[in-house]
Every structure is written in C-alpha cells, then in structure tokens.
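In structure tokens, the next block holds one chain alone, the form predicted alone.
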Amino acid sequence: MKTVHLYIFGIGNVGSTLIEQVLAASSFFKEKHQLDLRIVGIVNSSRVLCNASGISKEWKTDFAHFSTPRQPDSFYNFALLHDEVRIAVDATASKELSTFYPELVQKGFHIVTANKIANTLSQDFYDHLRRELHVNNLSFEYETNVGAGLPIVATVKDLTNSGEHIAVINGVFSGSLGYIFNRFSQEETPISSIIKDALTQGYTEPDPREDLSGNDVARKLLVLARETGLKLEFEDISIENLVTPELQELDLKDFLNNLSNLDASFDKLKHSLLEDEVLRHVGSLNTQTKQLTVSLQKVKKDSPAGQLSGSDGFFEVYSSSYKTHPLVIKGAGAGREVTARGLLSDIIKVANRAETFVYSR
C-alpha cells in the first residue's frame, strides 16, 4: 500500500468538492489502486490545517476550529516531517501561487492543477518549470486547464508526441460561456441574470470577468498551442472582451452590482440573429499561421457548435490524420463536480507512477 499525502490549495467550489470526492472514494482507491490517499493539508487565503493522519469528514468544522494563520512555508515545514509522496493540488485561480510552482517542485512536490495561469505565463517561466520537473523527476498534470474533465489536453499531447502534425483546433472552449450563451440564445432572460446564475452554480471563475473578457479561453488556447510545440506569449492572442470598459475597472462587488449595464447591448445583438442562428463563444488555433483568436460569433443552429446545450464544451482537431473529418471531443465543459473529478483523475495518475523515496531534508 502506497501512502500519498495531498496538500489542497483552495477550498472553494472546486477544492471543497474535490475533498469530498477523495474522502468518499477512499476505500475504492485502497482496493483498486493500493493507494492510501490522505489529504494532510488544506489551505485558503489566510488559514491552514495540517493532519498527518488525513482530514476527516468533519473537515469544515475542524478547519474552522483548529486551523492556524497561513505562513509562506506552512506546508513545507509540515512536509519535512514526512517521507510520503507529496502532491500539491491547486484548486485556485491565483497567479501568485502559480509563480511558486518551481519552488514547490524543488521542495519535492508533484503538482496537479486546475489553475491554468502557470502554463500561460511567459515562455521563459513555462520552460523553467519543466526543467525543474525534469531535474527533480516529478510530475505535473493539468488536464482540467482546458475543458474541465474532458480529455483535450491529453489528446493534443498524445497526438503531438506520436509525431502527428496538428493544423487547427476550433471549438467552444468555455463551458461557462457555453452555458451563458446557450441560455441567452434560447430564453428571454437578461444576460446579467444568466451570468449571476452561472457564478452561483460554479460555472464561471470567482470573478466572471475572467470568462467574459475572453482571457480564460485565451489561456486555454495558449495551453494547447504550447502542447503542439508553438512558442507564443499571451499577448500574441487576439481577444474580444465582452465586458464594457467602465465595468472592467470596478472591483468585483461593484461589477456584480452593475452587471445589468450589459443587458441592452446584448439584447440588441440577440435581436440581430437570424431565425437559424445562435450565439457561441469560439476559440480558434491555427498552427500554420500561429494565429489564436477568441470571439463571440453567430453560428447556425444545426452546426456542431450550434447544437451544444447546457455547459457542454466542444473541440475539433484537424491534423495530418484528421484532415477532412476532425477528431471531435464534446461533453460537460464546466462545473465543480466534473472539474474536481478531473483533478482527482490526475491525482491518481501521479500517485500510481510516483516512487516512494526519502526526500532530502
């Protein structure tokens, strides 16, 4: 039986769901994989709780009563006392935490993340992180960076590693925006109300502007572009921002209070649709021209993108083997349950292949 210590950063929608999934399936992992998965550390922006035996089903109560003020080295000092496999799991959207990934690796942590920022910082940082992972023989998994639980990252990575030339990747990259515009195209509901519903249900980022700005989709495009071998920066992407300039500058609370300012312009756009058209938020990557674009588009209802429902994501990959009929991946592209399950799948991958050894102190 291999014991694996999990350190969870972020206990919001996705992080708390992941914790519940790990605890619920504990016996299964022991029987199926011979893995004793223990969540030994959980942390939010200000507090931390560590327990070498693993947190219990009463973790929320324990965190409220027994957590201590968070220090930069809280997990490091605790991990030094234990020689088990260490996996840091990032369920946040924190840029600051992403910049510490190389340090986490140097401290002996494998990394599993839903946070796509580390993979979309500068190319120099991207390359530096991978050098550290290689030198320390540690794993980095991030399937949930694109498409929540859908296997698009693994597919692009596997195709590229097999020598397949990927030419174009198109699709509805954001299950969050898919949910919003699927509903908006069908209902007589203001866009502001739908956005608030999406936030409440955990479809959007904590700040919905990260989705509406196009930045979240742009990061997903950049993740895939770099998997194909392209060396590009975030600034190279053409992005249509759906948030008006005056709303871009507000703090989160004021932005949510003023969301209705978006309603008039989006109602006008909806009324310009033809009877056989709907709105879809589309991302496109062309490896030949090195062009990455993010925009809101009118598409035919009977097109693959037009037929999407709910929070489904949709990706089509054109390559040397899929020239006229693309490889298509479709399914739930957002939501706390599928994202947490995707993280858990990556955790199992890392845990199964990780070697147990004594870390140097």
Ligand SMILES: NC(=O)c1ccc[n+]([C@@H]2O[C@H](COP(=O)([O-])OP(=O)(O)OC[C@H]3O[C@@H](n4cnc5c(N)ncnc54)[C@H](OP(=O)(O)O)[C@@H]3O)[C@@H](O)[C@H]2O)c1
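Rigid core: the largest C-alpha set superposing within 1.5 Å between the two forms. Owing to the predicted nature of the structure, the values given are computational and were not obtained by experimental measurement. Numbering follows the first chain given and starts at 1. Compared with the form predicted together with this ligand:
Core-superposed comparison between the two forms: CA of L80 displaced by less than 2 Å. Core-superposed comparison between the two forms: CA of T99 displaced by less than 2 Å. Once you line up the core between the two forms, the Cα of G163 stays within less than 2 Å of where it was.
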Second form
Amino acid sequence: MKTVHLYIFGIGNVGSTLIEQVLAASSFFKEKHQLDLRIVGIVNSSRVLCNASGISKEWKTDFAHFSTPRQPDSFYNFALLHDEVRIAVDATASKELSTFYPELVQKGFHIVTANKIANTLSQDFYDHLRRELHVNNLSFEYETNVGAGLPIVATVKDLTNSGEHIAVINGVFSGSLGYIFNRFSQEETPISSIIKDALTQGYTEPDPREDLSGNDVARKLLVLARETGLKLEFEDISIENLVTPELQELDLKDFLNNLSNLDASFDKLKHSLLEDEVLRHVGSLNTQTKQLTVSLQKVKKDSPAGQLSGSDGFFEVYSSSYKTHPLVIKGAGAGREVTARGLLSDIIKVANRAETFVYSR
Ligand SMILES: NC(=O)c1ccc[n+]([C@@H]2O[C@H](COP(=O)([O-])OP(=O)(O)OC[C@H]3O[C@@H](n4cnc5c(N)ncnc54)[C@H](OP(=O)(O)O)[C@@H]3O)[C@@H](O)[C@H]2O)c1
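Target state, the form predicted together with this ligand; input state, the form predicted alone:
So here's everything in the complex, that chain up top.
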C-alpha cells in the first residue's frame, strides 16, 4: 500500500467537493490501486489545518475549531516531518499561489491544479516550472484547466506526444457564456436579464465581466496552444471584449445597474441572424498562422456548436489524422462535481506514477 499525502489549497465549490469525493472513495482506492490517500492539509486564504492521519468526515467542524492562521510556510514545515508522496492540489484562482509552484516543486510536491493561472503566465515562467519538475522528477497535471472534467488537455497532449500535427482547435470553452448565448439565441429575453440570471444561478464569476471580457476563454485557449508546442504570450491572443468601454470602467454595483445599456446592440446582432443561425462564443487556434481568437460568432443551428444546450463545453480538433472529420469532445463544461472528479482523476494518475518518496532536500 502506498500512502499519499494530499494538501488541498482552496475549500470553495471545487475544493470542498473534492474532499467529499476523496473521503467517499477512500476504500475503493485502497482496493483498486493500493493507494492510501490521506488529506493531511487543507487551507483557504486565511487559515490552515493539518492532520497526519488524514482529515475525517467532520472536516468542516474541525476546520472551524482547530485551524490556525495561515503562514506562507505552514505546509512546508509540516510536510518536512513526513516522507510520504506529497501532492499539492490547487482549487483556488490565486495568482499568488500559482507563482509559488516552482517553490512547491523544489520542496518535493507534485502538483495537480484546476487553476489556469500558472499555465498562462509568461512563457518564461511556463518553461521554468517545467524545468523544475523535470529536475525534481515530479508530476504536474491540469486537465481541469480547460473544459472542467472533459478530457481535452490529455487528448491534445497525447496526440502531440505521438507526433501528430495539430492544425486547428475550435471550441465553446466557457460554460457560463454557453449558457448565456444558448438562451439569448432561443428566447426573446434581453441579454441583461439573462446575464443577471446567470449570475444569480452561479454560472458566471461574481463579476460577470470576467467571463464577458473573454479573458477566461483566452487563458484556456493558451493552455491548449502551449500544449501543441506553440510558444506564445497571453498578449498574442485576439480577444473580443463583449463589455463596452464605458461599462468596463464602472464598479460592480454600477455595472450591474447599467447592464441594460448592452441590450440594444445585442438585440441588433440577434436580428441580423439568418433563420438557421445562432450565436456562440467561440475560441479558435490555428497552429500554422499562430493565431488565437476569442469572439462571438454566428454559427449554423445544425452545426455541432449550434446544437449545444445548457452550459455544455464543445471542442473539435483537426490534425494530420483528423483532417476532414475532426475529433470531437463534448459534455458538461463546468460545475463543481465534474471539476472535482477531474482533479481526482489527475490525483490518481500522479499517485500511481509517483515513486515511494523519501525527501532529502
Ligand atoms: N467551479 C467550476 O465549475 C470550475 C470549473 C473548472 C475550473 N474551475 C477552477 O477551479 C478553481 C476553484 O474554483 P471554485 O469555484 O471552487 O472557487 P471558489 O468557490 O471561489 O473557492 C476558492 C477557494 O480558494 C481559496 N483561496 C483563495 N486564495 C487562496 C490562497 N492564496 N491560498 C489558499 N486558498 C486560497 C478561497 O478561500 P477564501 O474563501 O478564504 O477566500 C476558497 O476557499 C478556480 O481556479 C476555477 O477557475 C472551476
């Protein structure tokens, strides 16, 4: 039996669901994989709880009563006392934590992350992190960076590693924008009301401009582009911001109060659609031209993207073997359950691969 210590950063939607999934399947992992997965550390932005035996089902109460103020090195000092395989799991959206990854690797942590930031900082940082991983013989998995639990990162990585040339990837990358434009194309409801509904139902970020700006989709596109071997910066991406410059400047409350300013231009766009067209928010990358674009597009209703519903994600990959009939991946593209399951699947991969560990640095 291999004992694996999990350190979970972030106990919000995804992190807390992951904890429940790990605890629920603990016997299964022992039987099926001979893995004793123990969550020995959990941390949010201010507090930390460590327990070498692994946290229990009562972890929320324990965290409330026994957690201590978080120090930057809380986990390091604790981890140094233990020789087991250690995996840091990032279920935050923190840039601060992302910039810390090389240091985590130097301290002997494998990393599994849902957070896209480390993969979309500068190319120099991206390369530096991979060098550290290589030197330290540690793993880094991030399937949930794109399409939540859908296996798009692994597919692009595996095709590229097998010598396949990837030419084009198109997709509806954002569950929240998918929800907004699927409804807007079907209903006679102003875009402002649909955005407010999406916010209320938790589909968008607390500030919907994070989604509407196109930046989140652009990050996902950059993760895939770099997976194909392209060396690019975030600034190289052509991004259509769906928020007018005046609304971009406002604080969140004023933005939401003035959201109806978007209605007229979106209604005009909808009325310009042909009968067999709908609007979809699309990300595209072309490895030949090195062009990455994020934009709102008119697509045919009977096309794969046009047929999407709800907050589905959709990706099509054209490559040397998939020239005319693309490889297609489609399914729930957001949500805490599928994202946590994707993280857990990455954790199992890393844990199975990891050498039983004795840390010496
Ligand atoms: N939700 C989805 O459907 C989905 C899908 C795919 C990927 N993701 C990605 O998954 C990540 C988490 O999303 P979420 O929806 O779970 O977010 P969330 O509910 O807002 O939770 C974020 C958690 O991170 C903690 N945190 C923030 N900064 C931290 C730091 N520096 N160190 C330690 N903990 C910190 C927060 O603590 P406090 O509460 O103390 O601030 C909170 O517990 C994001 O990167 C997101 O893009 C989410």
